Every structure is written in C-alpha cells, then in structure tokens.
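Coming up is one lone chain in structure tokens, specifically the form predicted on its own.
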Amino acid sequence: MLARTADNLYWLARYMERADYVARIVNTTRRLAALPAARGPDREEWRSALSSTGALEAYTEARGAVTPAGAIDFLVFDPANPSSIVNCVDAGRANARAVRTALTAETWDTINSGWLELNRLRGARVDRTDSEALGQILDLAVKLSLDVDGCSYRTMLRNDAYWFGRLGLYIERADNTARLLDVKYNILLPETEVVGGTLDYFQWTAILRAVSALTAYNWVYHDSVKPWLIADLLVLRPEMPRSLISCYDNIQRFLDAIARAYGRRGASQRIARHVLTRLENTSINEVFSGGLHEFITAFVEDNDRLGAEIAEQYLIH
C-alpha cells in the first residue's frame, strides 16, 4: 500500500472519531452548564470543554474570554479551528475521497451522505445558539461516526487498509479519554467543592455519558458513582471499549497485523507494547499513588509519541 492511502485512511478514521468525541463534549458541557450552581460567572465547564479538546489555547489566543456562545461556535463550526465538527467532517470527506477505491461503496457512501447533511444544517443560517438546532449538528456528528465505523466493521476487508483505519480510530480514543480524565481532575471541579457532593456526583455522571459508559459502569461496580472506580474503568478496564487498556490492545494487535504483512517491525511496535505492559501490570491505587495527572500527562506523551512513530515508519513518503 502507498504511504499516501494509509496516510489518508488513518486520519479518515482520526477525524471521524474526533468530530464524534468533540459533539458528545460539547452535548455533556451544555448539560453541566444548565445545573444549578452557586458559583455565579465564573462557571469552568466551557473552559473544561475547550481544554479537553486541545483548543483552550487557541481559543484564548483567538477570541480572549471564554463564553458559552463562543465555546460552542469554535468547538462546532469555527474554520481556525481544527478540530471543530465541521472541520473534522471536511477533512475526513477528504481523506476518503482521495482513497475512494480503498473504500468499500457503503462506507464511501455514508461519509459522503453524512458530510452533505451537515453542509445543509450549518447552510440554513440558524441560530447557532439555538438549542433544537444545534442538537441536530450534535446528533449528526455522533451519528456518522457510528455509521462510518460500523460500516468499516462490517464490510471491509481485513487487511492494511483496515488495520490503518483502526489504528487511527485507536489513537484518537486514547488520546480522547486520557485528556477527558485530566481535564475532570484537574479543571472541572473547584476548589470549593466537596469531592462526592451533589455537583461531583453530576458532573461524573455526565462524563460517564459522555463516552457511553454509565450503564457499562453500573454493570461493573455494582456501586454508586465514585471517582476511582471511574478512573479505574477508564484507564484499567479491558472490557471498556473507550478505556486506555482496551485502546492500547487493539493498537498492538493491528499493529502486529501490520507487521506480520510487511515482513518488518519498528519503533511504533515497540512503543505500543510498552505502553500496554505498563497498563497490564499496574493498578488504580498505583496509578492515584503516583498522581492521575502525572500518569495521564505521561500517557498522553507516549500516546503522541506512538503517533509519530506510525507517521514516520508508515505514513510518510
């Protein structure tokens, strides 16, 4: 395979996942925005979702203080912005119309038709505050990239071009649910409020809905919402789709897959095995003994570092 189609078939897939993590934040934010709160203006959950994102900065440098309407033109419609939806959904069409043969016609097809209904809503010049329509935005971008994984899931053959689409997928979800657990920790909740009070408990909720896992949660712990156990299930929990262990075992195995058809192993291999042996052998009270904030910042570094390494074994030409 040329290293320009995997180039593009593995970024198809990071855009899609993105576009579909940056909706379900923006969905969970405007939730926590609308709880009641004695914390009058100065409010963090718009901050907190720019800063999960990538985008604070940006943001910042860009348009200065944070609002809510800002927040959300920058995150769903803003062209500076790289990761806003409506560019991820355009350079994702990109990336698959430049690889349209690589594609199967219902995969082709569903990005095509997704990327077109989305043109339409943002055309109809409405109210980007308006909540029905802003919804609709939302709902579209989560919707296509199920459809969009589904369709690679079930009709595409499994070999590089599949296993370059995965791989894509995997390192944005990690990348995804690392920053999400450091932003909670670290952003989110104030120093005023009580780890467990009624805030926490809703604010946890809600990002447990953010990346579909509170019915998973409630399966796993039997318990009440609690800080660790999330942590736990987000980080050490195989059986979590989104988790970072779950993340790192299917980067290995495609990985793997790779090169077992190229005949060659590098440094994206060994780096990706690294990181899922320090996954496997530690545990949630090392990992809080050691400080969330520092394993995820270390996370996220070795998570960049894999990118690179698939970049230049594999993607530059």
Second form
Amino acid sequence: MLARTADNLYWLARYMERADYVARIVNTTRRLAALPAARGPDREEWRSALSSTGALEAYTEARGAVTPAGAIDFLVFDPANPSSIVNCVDAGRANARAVRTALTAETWDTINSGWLELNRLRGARVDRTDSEALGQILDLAVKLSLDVDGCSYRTMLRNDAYWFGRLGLYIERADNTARLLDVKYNILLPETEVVGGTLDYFQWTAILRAVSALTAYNWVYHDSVKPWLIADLLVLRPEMPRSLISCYDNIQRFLDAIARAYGRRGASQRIARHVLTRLENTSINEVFSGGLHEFITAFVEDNDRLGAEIAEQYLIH
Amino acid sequence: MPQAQYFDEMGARDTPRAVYAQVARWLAEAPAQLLESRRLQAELMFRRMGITFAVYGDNEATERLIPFDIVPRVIGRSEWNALEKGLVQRVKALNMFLADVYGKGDILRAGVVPSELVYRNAAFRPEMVGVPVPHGVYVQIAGIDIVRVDERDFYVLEDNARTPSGVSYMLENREAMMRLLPDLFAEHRVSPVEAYPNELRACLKSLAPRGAGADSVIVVLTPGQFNSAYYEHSFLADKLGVELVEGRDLFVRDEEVYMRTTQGPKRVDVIYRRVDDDFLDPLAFRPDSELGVPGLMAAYQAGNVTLANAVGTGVADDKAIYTYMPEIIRFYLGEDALLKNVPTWRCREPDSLKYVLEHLGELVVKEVNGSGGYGMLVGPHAAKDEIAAFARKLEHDPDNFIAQPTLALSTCPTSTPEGLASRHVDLRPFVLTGADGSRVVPGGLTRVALKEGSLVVNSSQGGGTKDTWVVDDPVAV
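With the form predicted on its own in hand, show me what the form predicted in complex with its partner chain looks like.
To see the whole picture, the full complex is given below, headed by that same chain.
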C-alpha cells in the first residue's frame, strides 16, 4: 500500500484515541473539581489534566495562569492546542478523507457523521462554560472513538491497512496511559509506604475513572483501592486493555503481522519485542524499587522511539 | 409550467411523452410532501457520505453539496442508440485529429483547420509531437456536453477531452434513486450504469505500456483533498480498486514511474490523471507545480507509462476547434457528423465579430479556453453595462471568443421549494475509449439549472444534477 496511506491510517487512529483520552480526562477532572473543597484536592487538578495530555507547556505559554474555564477551553476547543478534542476530530477526519478509499464505507460514514455532529455542537454552543453542551461534546468524542474502532474492527479487511491503524491506536494508548501514570506518580506509592487518606482516595479513583478502569479494578483485585495495585493494573495486567503490557502485546502482534506479510523484519519489530519482554519479566515491586517515575520516563522514551522507527520503516519513503 | 418555446422532456402534463408516462403518473399521484422529504433524505445521505465538491474562491463553505433533484431525466432506448452512435463517431474523430496534429499534420496541410488555431493554441503541447501513444488513443475518457432543443435534435455544446468530471455523480445519483424511490425504479427497465468502473479499468488496462506485467498497475492521480473534484477521484480509485496517489507519492527513476509504498518502490504502468497538463511535471511544464511528478513527461515520452488522458488533448476540445468538428469528422471518417454542432460565430473572423457585436443582447459569448461557466456572457440575461463591458473585452481580443445563439435548452420537471417546476437541463455522457474502440455507458450526468429561467447548469454556478435513465421504448399498445 502507499506509504502515505499507511501514515494517514496510523494517524487517524492516533487522533481518535487521543480525542477519547482527552475527553475522559476532562470528564474526570470536572468530577474531581466538583468535590467540596474540604474533601477535594487542591486546585491543581486542571494543571494535572493539562499535564497528562501533554498540553501544560503550550497552555502556560499561550494563557499563563491555569483556570478551570481556561483549561477546559484549551483542552476541548482551542485550535492552537494540537491535542484539543476539536483538533483531534478535525485532524482525524482530514486523515480519513485523504485515504477514504482505504476505509470501509461504514468507517468513513462514522467519522464523517461524528465530525458533522461535532461541528453542529460547536456552532450551537454560545456559552463556552455551558456544562450541558460541554457534556455532549465529551460524550460525542468518546462515542466517536468507540464507533470508529468498532467499525474498523468489524468491517475492515485484515491486511496492512488494518494493522497500521491498530498500531496507531496502541502506540497512542500506551503513551496516554504512561503520561497519566507519570503525572500521578507522586501519589502512586508502593505498599511499603503507608500514606494518604480520603484526599488521595479521590485522586486514585480519578485515575481509574480516567481510563474507565474503576470497575475493572474491582473485578481484578477484589480489594479496596490501593495505589500500588492501580500501578500494577495500568502497567502490568495483560487483561486490562489500557495497560502498557496489553498495548505492547497488541503492538507486537500487529508489527509481526506486517513483517510476515512483507517478508521482512526490522528495527520496529525489535524494539517492540524488547519493550514487551521487559514488561513481561518484571513485577510491580521491582518497578517501584527502581522508581515508578524513572520506569515511566524510560517507557515513554521507548514508545516514542518505536513511533519514529515505524515511521522510518514504513511510513516515509 | 412548460413554456411553449421550450421542448419539455416530459411533455405536456395531460399528454406526457410515452417514455415519461409512469414518471408523470407518479408525479401526479405522489403526495406533495413526498418530493420534499425524499429530497431532504437525499441531501442527508450525500452529506454523510461526503459527496461534496469545493468551490474556488468560496471561503464560507469549502465543502458543498451539489443539489440533487429526485425527478429523473428519462431517455428512450432508440433516442439513446442514435445519440450513442454520434458520440462514438465524434470521439473517434477527436482521437484521429489528435494523432494527426501531433503526427503528420494532414488536416492542417489540407487547410481544413487553420494551422494557427492548433500551433498557437495554449493547450497545444510541442512535447507531444512525434510521441506515439498506445493504439493512438489520446482521449480515453471524454465527456461530451449535449443539449436537446426538440423531439429530434441533440446538439453538442462542448467536447471535454482533458479531465472531464462528473461521472461519480452519474453513479451516486443512481444509488440514491434506487434507495429513495425503489417503487418508481422497479416500474421501469432502467439500463444499469454500474459497469462504468469495470469498463474504465478494462480500457485503461488495454492501453498499458510495453513492459507492464500481465497485471498492470493502474493509479488515479489527484491534486489532493482540496481539489474541487477530490470526492470523485477517491470514489473512482475505490471503484477501480486502485491506489489514489498524489504527485508526492510518485517518483521517476530511469524513465520509469514508481509509487512509494510501505514495502518500497512499486512500478506504475497507467496513470488516470486528474491533474491538468500544466501541473503534471515541474521539469516539463510549470516549474512551480507541487502537484506533479518531476520526470513524468520523460517517462511518458519514453513509452514507459500511459497517461489517461494523454498530454495535449486540450487542443481538441478548445471552443475554436469545436466549430470545425463537422469538417474534422468528414475529413477523417468521410461521414457527416451524426450529432449537430451549435451554430457558432468565430469572433476571429471579422464578419462574425461584426455580427456578434451587433447582436450581443441575443447571444452567448464564451472564452475559447474557458470552462465551468466562468467568463461568459449570456446576452439575454445581462444588464446593459455588462454587455458594454463585454463588448470592449471582445474588441480587444476577438480571437479569444466564440458566440452562439442562446439555445432553447430542453426543460425537465424539477422539484423546487415552490413545488414542481420546469428547469433547463443538459446531459454529459461519458465515452470510454480503449484498444478495441469506444463505448458509452447508457446514461450520464444530467445537469439542471435550478434558478427559474436560467440556462447555466454548471455546478460551480449553482446547478444541480439528476439521475439519467435510459429506458426501453414503450411498446405501442
């Protein structure tokens, strides 16, 4: 297939996944910010929302002090923020339009309809703090991402067009989960350090909610929310679809499919195998003893390197 | 309702033409809201599918819908057969003319067509002189614009031999009709149009260059997603089952064309290009073009890739050459033209210019190289000062213009916000030419001027489209 087509499919999936993630972060943060001040955390929640979507620096540069309204506007509507929801949907749709021949009619229809609906909501919304309209947009972003994913899964041929889309999705997802963990590493402490109280409890459940893992947590651990188990769930549990290990399991699978079809392996297959092996051969205690922050930083670097290697190997010629 | 001076495709309300009998009955019986609700459904469907086009210079709506009218345009089988013969004849002559002007130049030496009209034509490509093309086919895809003025007569309004567009609407309009009005559809025996992509693929394959494998690689070359016809480009690539490429996806090495794939370079044999000559190759034509492929022209001249349509076909669909089409057909085929030309004054001829200037108020004046309805004067609809301004333009550069009488374009019942009304239509059938000759998929794009009384059907000027049905002739009872 055309290298540019593969590139568009890869980025289409990344943008859809990112729109979903940003919407979930905004939703969770609104919930957290609505807690009574006495029980809620300090007013840092919007700062960490910006940070966990990689937008804090751009925000500070453009707007200065973090305010809730400013953060929401930046994360949802601002065209100057490449990761804002409207930007993700616009860019996703532009990528889809560039390669609509590589998409099934259902997938294209889903993306295009979602984009039209977002434009309608965007146009109708006069007051940017109108929480009902905002809720609709956040729901739309989550649903759009799910629908596009479902359409691809159910209707696309299992060939390289599908595999490059899946790669984009899991690389983006791994990046998102890792960033979320990194922003919260100061409250995700090992079993040996007893800390926290109600305040941290809300923070911990917020993390789980952000990746819709609160119910999953209960099913996996049958235990009250403990920070080290949250880290375990999001890093090492293969049954958790947003965990780093699950993402890399998929990444390796789809890179292998491509390598088999093309009859050639390369650097990206090697990196993916290396990262997956490391995740498979570690425990959450080992992660904590080396430092969660250090572990995540190294992971994000590897993930970035893999993204660059996939581009080099397949997407740019 | 049908004004007496125009031929109406359906005929009078109470005595419809035979091919329209069922449509007329349906229109008479359908509840008033049905048309409107189907129209809205169609619009929603087109919008969701992204069947849009861009209008240049229109920042407000970079993606607009071409209005679709759900009252079909019906053509009887015998009428169609006659039309088809004329179209095939015309395209055959166009191809022979191109082979001649880029070859020996017989027609110019015989004085049938003035040499300067060819050699001084901006669309003439000296790069093509002496360059053979597979099977002498220059125009693989032609769109011939036809208008009807009465029961018998079809006129050719314009030949489009460069990169004619609109065929996706022919196909999508049919899909829409089958979904929206299945009952009406079932009452007719409508010739299918869906074979078009297969025919196109076969015709492109038959013209693959030497050195192409048994399974030659075809691509569709688009200027990109901001081009007005991008939807059509992607639609065609999809239906053909081939890659939709942009210039940056291709490169030339050793006079062969390759596309950049995830598995490295892959040789390309046939390019159905929807990029104009000027932008095809910055080394050969406009150096500032970023849409093209450096070296493409050299690969083409070396015979290692087939371009559809060929480079330089614009010299044949020029409005000045158009006026010579009857003579061109006679010169190559020894036959009279089956399809009439609209009587045309060539403003380059002093007598004609004089006549045109004196009758501007009655005539349609067009630029020889214009397209899309831009830069033309429709005399009967123009204000006094517009006519005066146009006269100055005309006197300044008469060679650049032709004039035609305002044709009594036929009308067709059309659904409008005020109810059913007569609107003027034309027809663009698509003629495909491969190694084994030409064929026409029965149907085409009917364009309709949605403004009351308007004769301008171009989509860039607010025209709409209709599904075109070629139906079996009704059996006389």
